[in-house]
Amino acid sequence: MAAERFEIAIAGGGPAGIACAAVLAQAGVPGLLIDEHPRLGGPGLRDAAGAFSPFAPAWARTVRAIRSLKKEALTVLPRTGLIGIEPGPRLLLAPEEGGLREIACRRLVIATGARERFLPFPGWTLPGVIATGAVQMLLKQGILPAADFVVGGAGPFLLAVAADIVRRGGRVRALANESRLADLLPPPGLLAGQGVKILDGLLRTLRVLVSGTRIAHGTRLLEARGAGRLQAVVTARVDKSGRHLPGTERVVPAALLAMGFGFTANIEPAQLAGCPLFFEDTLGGWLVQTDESLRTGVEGIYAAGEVTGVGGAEKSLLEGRLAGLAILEEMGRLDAAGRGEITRLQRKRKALLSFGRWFNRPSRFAAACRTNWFASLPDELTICRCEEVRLRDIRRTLAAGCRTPAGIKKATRCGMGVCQGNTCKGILQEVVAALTGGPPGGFPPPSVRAPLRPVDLGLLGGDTV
């Protein structure tokens, strides 16, 4: 299979790499822009007429600028899986309408965006539990899943989702936020100039207060029940340390659970490239360490947006353009202008990731909280659903002398299964750090091959059908 040959590719199609090919393709640099949705802009950005967010109207315009692009000044690639990276760098595709494609670029830029970070508790695996973001993207599309909703887990997140579902016309019987109400609320020195942040922000929690739902932070999802699906959800109030408050549990009848303890950057691209990572809770866990430019430690490779550190639309907005600037200047294509805007945009990306920061931390909690929370949880409790490993299953490795997510893992299966640990293998992380004392950055992130993604053996084989 002969390789196709790009200057620069771009993977994911999200709000980082948009604004990054905008720019590329603006100064005529020919580029390729990869995501394996049908339409770019990332969940945050579409919605099922292709529209944006009016409280965004920077992201409009990055959008609008790639659908005016010539052409020949921009190849998009939707649909499209990536699969590999090989030393080159050389990126192995896997288009949805079959085959295999296999790319060369001088330069590539990771913008893989951000996944739903979820801890388990008693029924979390029944049908009708699901993720807040999954909840946000059938709305999007203008589907409302359920009439009555119970919002539930950890972070700011939480009070958006549930604005929006009472926007669509859904009932949310109650918001369960494990966060303090004092750990939502943000420094003064962080608001400032965001005060359509700040608007926002107040129509949404309005929009909840009005429809009369009950938001009671301190307070954890404690078990989901159903015959079957879910029918009903059980809250309970926690102490600081995590033990939940015997007495206060509150049985909520619900035809949908909407759960999210916040994100986790999609590392396993970049990974896989061997680019360097380090780890920071409060913005996302495990991430790629770039410098100031968005060079990763290889060569020819970039990395923007959530893969950064977890701060939302406008941060990734603002890398995606610092990589693409940074591109043209190491291109010799830059001018003064253009170098001055690079200083600009490095000093404002410090202030997003202060954000980003404050964002995260709510749902990232303390090692007592963890300890006693995991210490709570029946044997039975399904972590890895794909392989059927449940919780005792972990106990007993680890009593048995497995001490680390890696030995757990090939002793239980637990992260093999169809979604290649997309899912579980942050809970067994976070699982095994609970249960062992130690912090969750404290093991190596799980280890990742081609293919990133699930495809037929034969196409690996060479077939063409």
The other form holds:
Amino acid sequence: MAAERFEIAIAGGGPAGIACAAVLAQAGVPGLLIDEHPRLGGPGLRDAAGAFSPFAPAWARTVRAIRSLKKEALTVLPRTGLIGIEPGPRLLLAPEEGGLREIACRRLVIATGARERFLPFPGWTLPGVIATGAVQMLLKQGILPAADFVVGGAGPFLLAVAADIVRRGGRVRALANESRLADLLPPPGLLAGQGVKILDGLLRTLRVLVSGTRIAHGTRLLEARGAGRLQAVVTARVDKSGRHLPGTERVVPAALLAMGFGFTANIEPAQLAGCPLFFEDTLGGWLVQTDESLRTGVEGIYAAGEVTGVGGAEKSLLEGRLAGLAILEEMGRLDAAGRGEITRLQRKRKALLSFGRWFNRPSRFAAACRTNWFASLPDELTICRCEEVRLRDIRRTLAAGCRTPAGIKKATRCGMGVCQGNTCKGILQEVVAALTGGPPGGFPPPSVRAPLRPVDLGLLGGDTV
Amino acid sequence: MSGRRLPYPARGAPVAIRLNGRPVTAFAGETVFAVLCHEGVFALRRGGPGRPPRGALCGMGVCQECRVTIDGTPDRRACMTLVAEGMEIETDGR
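Switch from the form predicted alone to the form predicted in complex with the partner chain and print that structure.
Starting with the chain above, the whole complex follows.
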């Protein structure tokens, strides 16, 4: 298969990828932007017309910038999965309509975003238990998927989603946040720099409170119940050591449970490309290491957005622009004003990283707390949804002396199913850390291989290659 | 039907599709996942011991739990596919 050539390829059409593409295309550098979804924007900013975000104006500016571009400067490939990266860099793409494409580029920007982080609880596999982000995306498309919700999990995002549900006419029967109120309050240092977002948070809190929703902190999703689909959610108070307090259980009827425990970065493409990683729990876990100009440890490969630290759309828009300007500087195509902007963006990036650390911290729990929590989970709990691996299987393998996530994966197939471990590999790391008393970042992330997404085997071995 | 459509400025033109053989009106620009939620179809496939129903989880292309059959092709992600005129969607979770 002959490779198509591009000066720059950008993997991911969310805020970071788009902002980067806009800078490069305006400078006349021919680039390629790929995204899995039919529409650009990423889960956070797609359907901007229905968005309630304070960043929507910034987003709208970016979209206008893209639309005003000369077509020859930017090629957009939506509905296209990135399934492999080889040295060069060379990309292997799997378009949704079939076939394979190979791309050779001089520089690659990895802007593959973040996904929601889930922790398991009895009943989390019931239809009707869906991600907070999925509910928000439905609301932005103008669809209220049910009348009665419970919102639960951990972190500040729960409140944002509850407010969006209430705003669009849904009832939130309970908001159960494992995080404690004291951990959710922003530090004074953030109030100055991130005032708009904090104010937005306060207005959302007010909206949820006025609707009559019970907001419970230090409260766990104990169980999702229902015959064939969700009918009720059981919540319970937890103490500071992560033990649930008997007698505090409440059964809340609901048609949908919007559930999430913060976010984690989609590092897999960067991992496959050999980019060095680092672990910082309060920035989302395993992340791609970069310098201040967002260069990774691999020549010609940059990383921008959530993959360098989970911090939200504003950080991603900034980093996309920063990566684009840094590339132009390397190419010798940046004037003094552009170099000045790089310095300003690098400074502002630090403030946005601080916001990210506050945003992620409440959904990350102390080791002792997690140990008590996970020790209380029942044996029959499903950990790997694809391969149906139960907590029992993991406990048995641990007891047999296999003490690492990589070993348990091989012994139980946990994380070897069709989602390629992208749902449960983080869970497995946390469960093993909690049950063996180790830190969550004490194990390396599981290795990844191409294809990064499931593809028809005939494609890889067949005549099309 | 358990969901409802809200006032939405960017809603596309009506699109006639079939969901498990039943005619359904969707709107251009909506994902198959959004239409399934609007129609109250949350159980999308069966998995695990005893084959209990499973539904979409992440809504962003990662978890693979929303795989349905679209126009005869199995294992298409409902969250990553937009509706199109005449589309036929089959779920396996009933």
